[in-house]
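Let's start with one chain on its own, the form predicted on its own, as structure tokens.
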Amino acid sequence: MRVLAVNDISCIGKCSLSVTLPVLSACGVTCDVLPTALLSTHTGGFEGYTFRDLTGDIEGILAHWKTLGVSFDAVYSGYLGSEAQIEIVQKIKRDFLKKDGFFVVDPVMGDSGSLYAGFNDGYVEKMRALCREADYILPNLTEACYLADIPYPAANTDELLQKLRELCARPVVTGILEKENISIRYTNKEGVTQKYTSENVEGFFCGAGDVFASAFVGALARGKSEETAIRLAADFTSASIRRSAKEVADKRYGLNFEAEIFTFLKNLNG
């Protein structure tokens, strides 16, 4: 099983990448990058980090890849930083992916009810469009409602994920905050809700998506169903992230992921 993880490099601090690797490859599974950007550390908390954008890099890359005749089981895009890059996966999923395989999309563009800077509605409809031929999107509750063009918070998660399976068939939304809770939603294949609650942990904690987001596209990869997937990638990032609120002082590093991946891997293999 190989997978082609679309998304950026923060060299310190772990999130997008540095996440994924890790994790995709402890599941087994072949995990391929294709970088984005290349920053000194990612954006969530810290000051004066170096951004490198990658785009003109990547026509060179995949060039090459044409020439060695490989394609992928699964795709799977993080941070796209430009509508040109939301393009480009889109050739990606067109050119590099089999036709029996995958194709995931976490719409990385903001939180908290706002977009990151740099984006604006041209990037959030270049990212419909991108969500529309995923097979899975996997966007937080800020991303869902631009995508669903619902008011943030969404009052009504029915409505909000029937607007986004007209984008896609399969969206899970998750960071849905319920009292001491956190909640994932999704639908089943008969178009009806589903939820998977997990206990909240107050705080802010950088690359807990990503935690997620890899863990999910390697259960799937693993012959997982999409519930089972979303139970166990749940499980994995909710005990990463009462692991580092006790053990991480400076919480803008990420998550101590590395010490609940065997329990992981455990229940994967279970």
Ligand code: PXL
Contents of the next structure:
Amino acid sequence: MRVLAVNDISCIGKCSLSVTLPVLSACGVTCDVLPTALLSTHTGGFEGYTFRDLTGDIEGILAHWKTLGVSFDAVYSGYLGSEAQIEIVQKIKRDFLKKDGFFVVDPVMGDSGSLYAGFNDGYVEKMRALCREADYILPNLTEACYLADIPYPAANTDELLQKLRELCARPVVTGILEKENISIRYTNKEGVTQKYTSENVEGFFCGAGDVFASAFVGALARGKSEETAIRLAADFTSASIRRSAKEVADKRYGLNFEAEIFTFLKNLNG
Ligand code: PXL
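Let me have the form predicted together with the ligand next, following on from the form predicted on its own.
Zooming out: every chain and molecule, the one shown earlier first.
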């Protein structure tokens, strides 16, 4: 199984490719990478970070890959630095994804009700177009509201999911808060809305969405059903968050997912 991860490299603050590579490798899946940008840290809480857009390198990379005749069993896209990169991912899907492969889009663009620095309404519109081509989309609640054009935090999650299904048949929305719990809502193969609930931990945990998405993609690549992949990924992410709430003093540095990877793999392989 060979997955292409299209995401940024944030040198510090464990997210994007620095999460996806170890998680997919641990799953026993080959993870090839297409870095979209190189940042000194992620943008979630650090001041003065550097940002190098790698769009200019991508054309040459893809042209070289063409000469190798490579193709992928899955393509998983995360943080894309510009609208031009969204179009590149659409092209990658057409040119490099195997006919029976799957395409997962994590429409990384915001959290806590707002868009991240550098994103705007034009980007959201382009992201909708990418979601239309995906087998699965994995927005958090903020991203789901932007995609569905519903005010955050979406009083009616059934309406939210219905609007997302107009973009992609299998939306998986993370981070829906309910009292002391946090849940994931998704639409199964039969078109029925399902819910998977974990204990909520107060605070903002940067990179948690990338841990979830990477584990989900890894489990799907290992042949698990969507439902099992969601449960495995949610349990892994939730355990990493609970541990990090106690152990990681500065949450900007990301989750201690490494300490939970063995349990995740036991569940994946068990
Ligand atoms: O984890 C999401 C993410 C990925 N990449 C970059 C980010 C963020 C969230 O802030 O800044 C560069």
